[in-house]
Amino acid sequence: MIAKSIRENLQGMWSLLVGMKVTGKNFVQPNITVHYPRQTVASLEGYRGHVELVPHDKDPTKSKCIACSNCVRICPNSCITMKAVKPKKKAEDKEAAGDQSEGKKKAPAKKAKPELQSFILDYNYCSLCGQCAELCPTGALRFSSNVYLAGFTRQEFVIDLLARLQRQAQTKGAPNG
């Protein structure tokens, strides 16, 4: 009795001595985290913060997207949404078709592309899984590297992502003073 007693209170000792080893090990050891405002991290290389439109080359103000709506397939919480509206036909194309009824061969006419009206992500649903951006055939989806992104609630957190495009595409653009 006495003995398993003592053998008791010496494993409880050992248990004690080795999370006190532990403990000195990472006491003595540099800090990995920053006390963020007061200190701010120098590269944040590899972070994956939401998922953002790329600007198109030419108009800053557009995305590269072309409407396929593969990103929203391929989401596996459903938490993309796409709206796109395919331009009316104008006139000239209009004629143009009627001018090859007739026997006149002309150039066939190009099929419009959709116009995209909005991509809304919703932030509090995304897993950040990149399957989106990887299954983009034009390369109009990636990550940002938006580190201060910060809400109180969670419609904050549901944005649309093609007005965030044209208000940052603004912003640059304006004039300073």
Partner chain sequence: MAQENQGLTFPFADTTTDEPIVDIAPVRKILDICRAMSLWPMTFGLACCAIEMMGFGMARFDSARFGAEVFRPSPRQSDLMIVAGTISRKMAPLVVRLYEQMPGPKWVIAMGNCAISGGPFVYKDQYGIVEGVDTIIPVDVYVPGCPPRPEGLLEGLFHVQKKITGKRWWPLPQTAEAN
Given for the second form:
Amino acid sequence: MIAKSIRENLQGMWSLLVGMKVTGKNFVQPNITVHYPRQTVASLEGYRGHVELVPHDKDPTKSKCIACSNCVRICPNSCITMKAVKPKKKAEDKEAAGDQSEGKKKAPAKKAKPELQSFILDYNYCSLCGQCAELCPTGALRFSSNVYLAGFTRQEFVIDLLARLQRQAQTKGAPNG
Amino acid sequence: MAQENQGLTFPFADTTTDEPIVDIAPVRKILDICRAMSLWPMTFGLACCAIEMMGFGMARFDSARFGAEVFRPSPRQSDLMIVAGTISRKMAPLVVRLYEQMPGPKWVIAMGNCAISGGPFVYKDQYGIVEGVDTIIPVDVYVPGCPPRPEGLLEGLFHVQKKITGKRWWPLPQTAEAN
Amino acid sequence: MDNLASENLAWIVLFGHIAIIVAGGFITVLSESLVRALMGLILTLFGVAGLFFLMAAPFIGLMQILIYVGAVSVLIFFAIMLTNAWPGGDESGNISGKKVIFAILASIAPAVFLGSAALRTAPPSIFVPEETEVRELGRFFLEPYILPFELISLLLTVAMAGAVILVFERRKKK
Amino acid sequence: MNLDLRLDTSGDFYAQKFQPTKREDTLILNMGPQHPSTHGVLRIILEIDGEYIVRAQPVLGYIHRMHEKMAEVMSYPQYLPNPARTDYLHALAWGWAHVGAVERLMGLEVPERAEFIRVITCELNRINSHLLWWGAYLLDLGAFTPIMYAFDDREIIMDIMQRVTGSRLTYCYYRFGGVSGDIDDRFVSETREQCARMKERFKMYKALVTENFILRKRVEEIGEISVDTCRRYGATGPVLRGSGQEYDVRRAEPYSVYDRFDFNIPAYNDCDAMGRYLVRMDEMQESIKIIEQALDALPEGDFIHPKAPKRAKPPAGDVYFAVEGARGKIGMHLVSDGGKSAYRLKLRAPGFSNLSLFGEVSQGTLISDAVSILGSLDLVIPEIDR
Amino acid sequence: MSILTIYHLVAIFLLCIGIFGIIYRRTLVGIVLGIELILNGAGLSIMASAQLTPTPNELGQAGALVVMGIAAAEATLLLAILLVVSKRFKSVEAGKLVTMRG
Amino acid sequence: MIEAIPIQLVIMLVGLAATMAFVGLNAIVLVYLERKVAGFIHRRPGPYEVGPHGILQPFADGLKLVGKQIFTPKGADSFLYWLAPMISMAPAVVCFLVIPFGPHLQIINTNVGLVLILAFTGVNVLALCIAGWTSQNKYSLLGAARGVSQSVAYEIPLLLSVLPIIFLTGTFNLFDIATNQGSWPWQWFVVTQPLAFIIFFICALAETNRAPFDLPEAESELTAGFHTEYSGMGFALFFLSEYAYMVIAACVGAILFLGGFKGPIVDGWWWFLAKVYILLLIMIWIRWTFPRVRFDQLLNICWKWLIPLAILNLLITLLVIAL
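Form predicted on its own done; form predicted together with the partner chain now:
All chains and molecules follow, beginning with the one already shown.
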């Protein structure tokens, strides 16, 4: 009885030493920390940041969006507000410049296509389900990899995606051109 | 607190703290830097974001590098309240109380969309949640996302440091987009 | 000159300790909060320990701290915590004047007798006592005075056993 | 300086309604809503006698997020992100329960590849959930290091999952009729690598924790829950299996392709916290077994049913679909009136039943043991409050 | 005034204030505090008498140690008694315990 | 003795200042060390960005704690409330006075050094009690109750494990105990008294409330235990005193069992510091490895294992000495 208990306790003490060996082994192994602001994680591929507009193939300041507002309707949290106007006469020129190459079903020449005026994402309400991007008939939405958002007011995250797109096009275009 | 619970509007939390005993500009500056470099968060998780908050303290992202290592369970010893998750109306008075229990100077990060605005749980006629923690306590930094990545929270921490000292101490990550 | 200075210093130290003891004593009996009273007691204990040091018996002084402060006062603290003897509850409130008078009378009586006795029959004393080795003390305990030493041990054992039995019985009844 | 320890007279509604026993030497202690060992915002009112618990009563609702109500307001696809947020640790199982119920009601068939993807991701998610539980449980017991090691593994799994699902935690991956994106070779190879790595890690976990003397003393013969108690409260999952009942929804009412895999259902007859601990540790290894089998047998094909409707609109009727989550049986009872949002959606949260045990089991234990029991139940409070 | 007298006066002071405390205090714990004061006075007196006179020093030190031993034993027992009393009478006020009933 | 007072007083005052500095320095080093070791065990760098490799981190923490709002809970006895951390800190400083750091580095060489340390470390319990009591918080009170029973219980095996050394050397004087041992490791008492050393070490862990015996401040059970309500300076002082007691425990252990400042080749304070820090590192290592024990287990270990073993060890030692 006593012998058994002593043996058990000795084994227990041994297990404690084994535990210390494990932590000791880990102590000498290299760190796995990503030193964040100086390094970033290897792969953000596939991660959903907030959505962003995909620039048009031809004109990087324009979006592929056709203002069908599918995304507005599917969004569970109604974070997307979209404003589009039906263009007057001059719409044809732009269409000719842009949309023709896209294999879209509803791009007949006659119909006046609404033009995107503003595309505002209230990121504060988004739950990143990704259904807007999935449902988009033209593939005009994608996920940004901007995961470093933080700010002093919540208005900072009401993002005007169209303006953002244009800004990006400019900054990207500047060094190149 | 219980009475306040009945009404649906919460009086703004009592944010008064004692005046500092010594208030000389250079001393204050040094103290501010020390405060910025040793922001001890409170172990206070509400929902999903709390797991990412744990990730923020764990080996891969390691908030300890910036002095935000010591997660204190008691609000008395913490400087930073990370509101990580949805605040239900039942919880709101307690969040206010926790905030008031922290001794000044203190800072609040609203982490995740739920804490910022109610996030995915806001719909017409919703009855259960507080739409934004900034309606009940003053918030210093917002970190959006659902849930934000630990990098986002680290950025939030840097923003708090920037707010305290008026300077960003660490470089911008290379992949951060010029927004 | 040097000697005089050190002598004066010695008196200052002595009276400092006495002042601590007096203050502690008054806090112990007069404060409304029992915890504060206990703090007063501890102050007194430290004062007495200091006097032991002055009497060149550091071992006894340390024992005083070890036993009284480390054990006895902690036990009393426990008693305060466990018995709901809240300050503002049991210990506060007016105390009848009669009781105070009785208390003062009862305490003055021995003071008068013993005090006068102490003053009248004061034997000549050594100003500089010499330190005893702990080893000597141990020998003293183990050779001529082994009986009292064993009696203390017995007393402590019995007290511990008694305490355990007292509290244990209550649990059994429940 | 007036602290009446016997009764929290200044307490709120719950503390006042909490009927203390007749004993007078007890004190009421509020554990939570903000307390390190409640993993969120659970509040437990304890009546303690010294260190012993006389009575314990959980108070819920501090993170009630109206999930059931939202199902009635939102259309079916709009509700997709919600289940992930009920139980954020095993988000995919909840998502599966939701899409499964809708699919069953609609009679929608899921392509085989999608089913396999679902199995793989769901099991990966289960490992993640158990790993977090493991770390957090040991944190409750006072060991700081295991949670760090658990997160090392978690981060790798999260990276693997993030590539296909897009998130780290609150996955919104399953769609009616399939999944939202296909897996690729990289996913397969990374998963295989991780499975091999995990096997090594389990050995380390065992040496560091499972065989640790102090831990064994802290969990063995603590919080014994009999099968009968489990039945009375409806406890499922590792709690029930830790009591010796080999009940697993994956085996009992097989859904998806689980009947094709060869895996054991770990069960321990000791009924104590150690039993529950071991069940979870074994379950992770079983999950790895399932994942490896699924990867081997991964068929080609669509990852989503080609005719899957974008806006699901199931016919009128009601359906119940259950899956095995990391915490137990997740059930979704969906009642539809044919509209675009559910008429009623009842979520059966396993944590709720598991928590209900606590009041009974914790009676007469030490506070430390209560923390140990609470941890061994593996609670996720938003799931309980829904 | 010899230094021994001073020590003795301090001891007497402790005795007096202890007695005062015993009568003045209303709770049992307060009374225990008074008793401790008296015991301290006794120890001090014994020590002083031995150290500052030609008496062997060990005698005084041993005496002081005995006093401490007694104090420790007494405190242990008193704690136990206090616990029992407070459970039985719901109070540790000395005035309420005069009934001598269980 | 009385003639000697002025000189001693001067030495004591200088010594006090020196020990204060030593305590402060040690706390800073230990905080840094603890966090770094914890970090490396977790495979992360620990404090890193504040100063090169984070060496300024403890300073930032300390200054921040000084700058925090000072706060007394409502209804607390504010005098006692703030007295508690000081009572906790003060004896620690006194204890350092009698520790021989090197052959000529000792502030007071007294014959009762060991008793002094044992007596003054016992005062810490009182601080714990007062802190728990005056905080007006049930968690604090429970933490204090735990702390008291823990330290009172573990004081007994601690004394019993120290006794064999006293029997072997015949003195309470720490300097003499150290010089009684030889310069080489096999001449230290740890070789002749391994059981006593293990018991002493376990008791030291328990007395200093270190994990796995950190029950008075058990985070997951009692939030922060007895110092739940302390903010700023109060918390800092408790923190500091915890580390100070750790250092004292390690110092005593080094002197009693590891030969103190004696070491191969040249004796000196370097050997002493090295031994102390090795003991401290083991303490830290243990903390980051094991779960916490339960309260009744803690007492069981003490009463059922440590005390009988210590008594057995003592008896065997006596027998050997007698023969």
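Residue numbers count along the first chain shown, from 1. The structure displayed is predicted, hence computed values, not measured ones. Rigid core (definition): largest C-alpha set, two forms, superposition within 1.5 Å.
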**OP:** With both forms fitted on the core, give yes or no for whether the Cα of residue 58 moves by 2 angstroms or more between the two forms.
**Re:** no
Original post:
Superposing on the rigid core, is the CA of residue 11 displaced by 2 Å or more between the two forms?
Top reply: yes
Original post:
With both forms fit on the core, is the shift of the CA atom of residue 154 between the two forms 2 Å or larger?
Top reply: no
